[in-house]
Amino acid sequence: MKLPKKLMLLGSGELGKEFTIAAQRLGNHVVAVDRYPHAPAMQVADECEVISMLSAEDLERVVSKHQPDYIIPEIEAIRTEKLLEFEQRGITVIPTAKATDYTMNRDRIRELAHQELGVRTAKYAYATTLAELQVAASEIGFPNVVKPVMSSSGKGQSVVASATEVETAWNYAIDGSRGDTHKVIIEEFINFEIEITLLTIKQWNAPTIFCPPIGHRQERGDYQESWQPAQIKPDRLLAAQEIATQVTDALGGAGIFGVEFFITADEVIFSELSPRPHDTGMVTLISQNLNEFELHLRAVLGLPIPNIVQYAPSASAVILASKNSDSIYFNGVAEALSVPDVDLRLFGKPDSRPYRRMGVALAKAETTELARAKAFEAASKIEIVDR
């Protein structure tokens, strides 16, 4: 492997920012692309472009201009059929153009897992109108979960307790949808003991390997905290690893996959999959010798990963905005960092809105419970205010 390589990020949020930093530490050249200027990864990339990634013409223009060695999607709302054209021209799409197309839409990946591979998933149905959703909801039963087939960070997702809430859930899902499709998925509500992310590293010419499992808690469909390692039984972990290998082998390519599971009293149930670093995996910025972004880079470039070592039980807690503002700053940073074994990532997003993730607190401790408490305490000290 000769370095440097030119990497084009499609999507330049906080995950892309950390990946860019990892890539540049090995001398690579990064072009950060997103739909708005001054996105987090643009602040550290070598070059940047602002385009609509749902525009085939815009994608063609920036790829032709920069001629990247690798195209690395970071978000869902991309004209994925255009990626197949780039791949046919000899540009490597991560993990592959086919895998990106499958995983950008919840319907495709769910059908691959359930129908083609026979993997246990929640019962599900699709709807493209409110009337279809009402019928599907009555068949699946209440409570259930409604979300767009294409979204990010839990946008548009809600738990529906009764038939009277279906219309509200439909409107919320459509408002939170990314891309140009009005289609939602409705799932049975799983009464799980824990929800985990299994960071799965698929390599070009080496076996698939895993990070220790990450537990996480969600609100409004978006993660609020994560911790590593998640305490699950060895047979449950082995079952999750087998499913993750089966699904990622079917998708092909290389890179890190964030594979989500519901762990119940007697089942391991496949939930979702992201073909890139996962937001819950930001805990690895403090917990491991190689964080998820460095692992993604090594897998993409075909570099060796001799071992993955967890330093100590660790946790992350998100820092959320509470209002709309285009001019913000942070109070409480010194107070948050005064706690031993605590770190912060403030993402540098140019504006805020209610519940937008603006940063994350990270902590290590003797136990996961203590690490979670320290991360939450640090996050709670950060105040986001107008300039």
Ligand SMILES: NCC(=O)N[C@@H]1O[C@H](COP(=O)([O-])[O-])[C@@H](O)[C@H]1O
Second form
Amino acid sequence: MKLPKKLMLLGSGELGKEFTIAAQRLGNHVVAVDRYPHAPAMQVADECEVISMLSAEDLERVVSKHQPDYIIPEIEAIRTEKLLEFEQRGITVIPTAKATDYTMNRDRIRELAHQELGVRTAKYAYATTLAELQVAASEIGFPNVVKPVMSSSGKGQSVVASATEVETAWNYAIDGSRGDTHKVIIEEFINFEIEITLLTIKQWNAPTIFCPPIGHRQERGDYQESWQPAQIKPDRLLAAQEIATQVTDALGGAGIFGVEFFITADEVIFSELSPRPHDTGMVTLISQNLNEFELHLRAVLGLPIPNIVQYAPSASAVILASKNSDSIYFNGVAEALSVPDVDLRLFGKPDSRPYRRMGVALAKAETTELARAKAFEAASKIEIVDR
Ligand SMILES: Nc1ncnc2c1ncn2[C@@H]1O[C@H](COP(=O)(O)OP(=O)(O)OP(=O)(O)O)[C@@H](O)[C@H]1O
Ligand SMILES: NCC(=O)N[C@@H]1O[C@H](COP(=O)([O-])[O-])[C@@H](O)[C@H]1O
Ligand SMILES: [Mg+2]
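Okay, that is the form predicted alone; can I get the form predicted together with the named molecule now?
Following is the full complex, with the preceding chain placed first.
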């Protein structure tokens, strides 16, 4: 294997930025692509392109122009049929074009896990009209969770407490849906003790390996804080590792996957997975010898991963914007960094909107509780101002 390789990143947010840094540390050439200019990964990549990644023509144009060795999707919203075509033409799509196609929408990956592989998931049904959703809701029971089939980061997702709320949830899901599909998934509400991301590294020519489990807390369907290791019983962890291996084997290829599980008093329930680094996995930027981006890169390029070492209990806490602005400054950086074993990533997104993730605070400590408190404290010291 000869380096450098040319890597084309489809999606250039905070996850892509750290991946680009990891790739360039080993001398690779990165072309960062996204829908808007000055996206985080573009600030550190060798070259960049601003296109609609849902457009087959746009994708064709940039792939023909740059002739990458690898196409590395960083977001879900990509014209995945086109990725299948690139793969047939001999370009390696990470982890596989099939994996990006199956995980673009919630229905295919859910059916693969539940129907083909027999993995335990929340009870679910689909609806394409309000009337269908009302019937499905009465069958699944209350509370339940309604989500657009095409969405991520909690967009269009709501918890429905009773029959009177179904219509509001339907409208919210349709408004929050990516594209023009009017299909929603309704799931039984899982009353979990903890939810985890199991970073699963699938390699070309070596066995699948795992990072210590990451616990996380979500609000509005979007992650607020994560910590590692998550305290779960060894037999639960083993069960999650077996499911993660089964699902990622069915998707094939190589790379890191963020496999999400709900852990209840007596069950391990598969939720969904990202065939790429996971937002909650940003905690590995401080916790491990190799972070999730370095692991992804090594898996993609077929480089060895001799060990994954967790240095100490660690945590991450998000820094969110509160309003629309295109003039972003951060106050409180010095205060946040004055505590030992605390670090920050400020993504450099050119504009903000309410709840947009603009940065993350990272912390290490003697226990996950202390690390969480430190990361939260550091994040709360950062104030986003206009000038
Ligand atoms: N059936 C459920 N029962 C209980 N909580 C749920 C259920 N489905 C989703 N949630 C909560 O909402 C969060 C977001 O849901 P999910 O992961 O399906 O959405 P997402 O939009 O794909 O998020 P992301 O892209 O950020 O991973 C979950 O992490 C969990 O906290
Ligand atoms: N849960 C998926 C996730 O966290 N994805 C990360 O957020 C970026 C989009 O951010 P934006 O919406 O602020 O542009 C994506 O590009 C990726 O880095
Ligand atoms: Mg999720």
